[in-house]
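Just one chain is shown here, as structure tokens, and it is the form predicted alone.
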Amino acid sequence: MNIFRLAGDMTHLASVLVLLLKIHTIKSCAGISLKTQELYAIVFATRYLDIFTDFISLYNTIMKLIFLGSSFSIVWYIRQHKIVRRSYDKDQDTFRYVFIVLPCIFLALIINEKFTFKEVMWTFSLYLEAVAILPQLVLLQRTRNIDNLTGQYVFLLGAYRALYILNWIYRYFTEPHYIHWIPWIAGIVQTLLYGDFFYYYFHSWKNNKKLQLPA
């Protein structure tokens, strides 16, 4: 554990209650798309499957447990919830994300580390990461007006995986053989489609202007 590592996993933690707040205080998931949320619920769920049977910490189980719990809860309020429902924009929210979904597992069961049932889960997991966001952004430059909360939903999102290659940067010059090529790759690939994003993100914030992405 360094500064890197646990400022991203805060910063992944503050996306999710922001998230969460905007959902459950306001009764709307306006501007969020299930299918980003839907593609996260995959993503913990398979890179998580060793929760009951290895030990790391409880620090570790615990982020686990939130991770889990939270995306499963969202995808549950966007779909279930008699009033949040109402604001899901299901037409605008048309990612195909099973062009995303059939890739990543052709990569992960070719390009792994280790050729097993985990192993392989875990791998998926990453890049299917690297563009779960990636319906998300369309639907954002879709709709254009950008509400506050679903904005810095997005921003810290995008910041947790930037922290996150600080983390292996400082951890590459300070740990002896630490190499791991499959998430720095996906991890790099993440935080490069943010890009435009944040460019947005701070020029509205610059200005003290509403958030607008192009069409």
Given for the second form:
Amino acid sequence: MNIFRLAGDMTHLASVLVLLLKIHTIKSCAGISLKTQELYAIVFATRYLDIFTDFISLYNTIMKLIFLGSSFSIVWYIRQHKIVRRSYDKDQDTFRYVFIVLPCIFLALIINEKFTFKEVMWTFSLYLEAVAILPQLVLLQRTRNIDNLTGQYVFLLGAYRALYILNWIYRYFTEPHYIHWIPWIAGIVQTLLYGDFFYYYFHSWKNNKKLQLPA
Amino acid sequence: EIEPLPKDEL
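Given the form predicted alone above, produce the structure of the same protein in the form predicted in complex with the partner chain.
The next block holds the full complex; its first chain is the one shown before.
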């Protein structure tokens, strides 16, 4: 465990807690894309298949349970909660994520480290995580202005993967044969996707004005 | 054939 990875995990944890807090306290999910939350639930479900078979550390298991629990409860809140569901804007959140799930499955079947069920599912979850934010970014573009909790959520989510890239660089130089092309490429693609959001987020923060994304 | 490294990251 290195500082970049710990910071990345904490940032990731903060992003889901900010979202849960927002939905739980103001009982609203305005501006949140249910599609992205469903994709993240799939990402964690397909990545943590080994949660009960391979014990790595208490930290690892606890964090996996938190990520699984939070992502599924966020989906539950937006879909089922009698008050929260009313603020879900399904007319705007129309991203057809079958167009990203199928290519990720196909890609995971042909580009993976080992053609086993667990390995292909893990690879699929990496590819899917890289593009899972798309419905959320599309929704933000459509609704144009975003409240700062949603902005913080997307920012933290992007920052976590950028920190993971630093962690992979650190591990590449400090551990022998630590070569994992697949998460590296998926992670870079993911961070680049947040690139333009970071740009507008930084400028709105610098000029201390409400974050407005261009149409 | 080398085994893929264990997945110790989240």
